[in-house]
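As a starting point, one isolated chain is supplied in structure tokens, in the form predicted on its own.
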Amino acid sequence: MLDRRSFLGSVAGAALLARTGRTTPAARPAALPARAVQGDDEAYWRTLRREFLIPADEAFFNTGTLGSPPRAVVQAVGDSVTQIAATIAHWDYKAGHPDYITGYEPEVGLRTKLAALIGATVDEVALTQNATAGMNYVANGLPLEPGHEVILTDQEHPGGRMGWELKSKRYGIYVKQVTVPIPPQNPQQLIDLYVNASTPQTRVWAIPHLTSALAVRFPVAAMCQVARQMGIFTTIDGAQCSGHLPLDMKALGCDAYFSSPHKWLLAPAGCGFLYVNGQQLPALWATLASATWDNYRAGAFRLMQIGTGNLSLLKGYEAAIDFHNAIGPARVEARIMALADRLRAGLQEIPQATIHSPTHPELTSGTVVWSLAGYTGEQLMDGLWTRARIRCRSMGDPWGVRQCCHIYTLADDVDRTLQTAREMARTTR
């Protein structure tokens, strides 16, 4: 088994720079010990599980709402809050002294790490509060005119839809909604939804990378390629994807992408990002205005003019990126998908269980939405918790529960879910 002290030396140590404020844009993420790199067995993940504060007898499967930050992130935030409170009188506003707030400086160190993680340049990345903020920056900033169309789906989270509805009501654009089949049978079916709905007036495809409620994974790269050929702007709701799926903005080919790293990347709540392709940045108006809103040489920093913000959250944000990099994005995705595949396979063996999220291999993710005959979504959620301390989220009827597999869940937790589902199926009245 991987020695816990060694693991802490690699992962928690990687967050040290973020906690102390000594950031280096070119710093490489800390490496895990060679033994861990070579052995992705369950013992490794059990050791990693100890770096989270969730009690050992509880299994948390609701990352799609909010992730549980590891100890390194919690400590980074706490250390920063304490340090600022204790030494605030030392802050003299001189150039050589670190700022105690954020919202006014470009935060180049953090943005550089984030850009490397998502396959972008630092000038294309803005720090936001969450995905909703990023979506609104795009909806408010694009110069659309009355009659122009935006296409989105009937599966949008309000944070991915309401900015467009506001713009429709205020400026007269037309928001066209396409209906997603549940579950979709193949990627082409999803591409055709947008293509068939497009007209000469269509200016924007608003695409969910992974839908929040029913975990439909869209073929974003293929859709962006089609949209580009049609001269249509693509903006991607990736709230569920950073820290879940490896991201490469250039490979995806989208014009804009926004996310909530406080979910799967395990950053503190209140940490988000907005990516805008460098070629599209000049066309996007700023939504909030402060000193640099009109400086088009500043790249996406022009879209970060939020006023005073919480620097300690950004220290936790950086520690979360370091933690994720120390494990490795590809290994994180492989682990998450393996757990979800285990859950899907087990549910398919329970006659009373129905999987509502996709099962086509190109459309699946680490999230499984399923129901159990004889139980409402809330009853299934409560039954899993009271019987086995398994926390899922009810998605209402007829969808049952959403179960998000992440690196702090174990194979045993998935097996306990299946055993509890079988027991509940036998006791259905």
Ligand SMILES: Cc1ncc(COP(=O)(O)O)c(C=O)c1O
Given for the second form:
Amino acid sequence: MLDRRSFLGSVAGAALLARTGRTTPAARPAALPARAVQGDDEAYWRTLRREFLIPADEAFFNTGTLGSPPRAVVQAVGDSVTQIAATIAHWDYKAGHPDYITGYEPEVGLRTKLAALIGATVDEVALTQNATAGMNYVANGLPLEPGHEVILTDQEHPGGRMGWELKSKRYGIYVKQVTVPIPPQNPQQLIDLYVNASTPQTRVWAIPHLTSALAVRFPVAAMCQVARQMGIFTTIDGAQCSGHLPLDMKALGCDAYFSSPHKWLLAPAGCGFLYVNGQQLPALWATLASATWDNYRAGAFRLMQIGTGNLSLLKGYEAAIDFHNAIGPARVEARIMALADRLRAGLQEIPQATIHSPTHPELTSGTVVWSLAGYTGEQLMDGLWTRARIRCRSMGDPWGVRQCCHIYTLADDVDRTLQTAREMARTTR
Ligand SMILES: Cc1ncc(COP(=O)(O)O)c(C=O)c1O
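Show the other one: the form predicted in complex with this ligand, since we just had the form predicted on its own.
And the full complex, kicking off with our chain again.
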């Protein structure tokens, strides 16, 4: 277990690395088997909380929209912006001089770290702006013919769906939507939805790893295994998952996976990735074309042909991975799940509260969607903020609010939520 000094040492190291541009192997993840919020653990997380810029009296629970990067990440971006602005005249364009932009180089250092984090090879990982870009690269790039079917759910975020809709209108593929039960009772129910909807024309299963609005966690590994046996391509919308759940592409067995590390991985806004299994990569057409669009020896760099991009953002992206690794993905997940379990258990004790996200242990995550009788989603969101400085996001009615527990959440913040919910429940009577 890391104490404050060694943790801060590693974070300071990450910031230094971001400044110098040098990279070292990521810190080894520290496993945390138990899901309980332990006493000594709380002290560790309290210390860690000081690494975030969110004021101490505010509790932020909307990581599902955008995370709050830690100090080391903010500093890495700021330092890089300053350094580039100040020394731009030194950039002589000669071979060997570091570029001041991104978009034309394969960014092997960052992609190597990212690949290690998600259990992929560097050639299989493309840096993108976000999950939406990844979804579009897959939908646009896969060679499908009129009549071919793509199966997805009725709970897709537009950033997981619309590339398929576009392809349907333009090229005549058929997008088939399955209805997710609210809440689903077990993982098999979700597998059956896709299996039962499939026909000989089905070519793609587009699966949300964790849905945006109601936080349903899909049994991705089991579904990819079934799809593989049926000869169906799997593409996973993991926008909500990097930095939230430990990821291993080979264990998941998917063909493509895209995410937005500016959410749970706490990278700066505008940091995404797309993974494509090396066996499938040659079949995928590029969507944006610049110098290297058709160099098939370049791996997923072929899918990074964006023109001039923001190098400083990538410095923050790398610092976010270093920060995450310094804690350890398994420990992050255990903490997030322990807090969300605490929240779920507390809400179940409040008769006026209803949990709309799943409660089956294999379908849960760090996100809890819940409502309070007598309050609209917006009223509940506003009540939590004005009474207790707790920032959740309204999901509309009847779903109430979405509350994402993360490493900047303290057990006290969860308890304050429950206390405020009890007070609000009493007020409406
Ligand atoms: C499941 C899911 N997919 C896709 C997206 C789109 O993410 P981005 O806007 O970062 O591309 C989101 C955003 O909340 C999401 O929750």
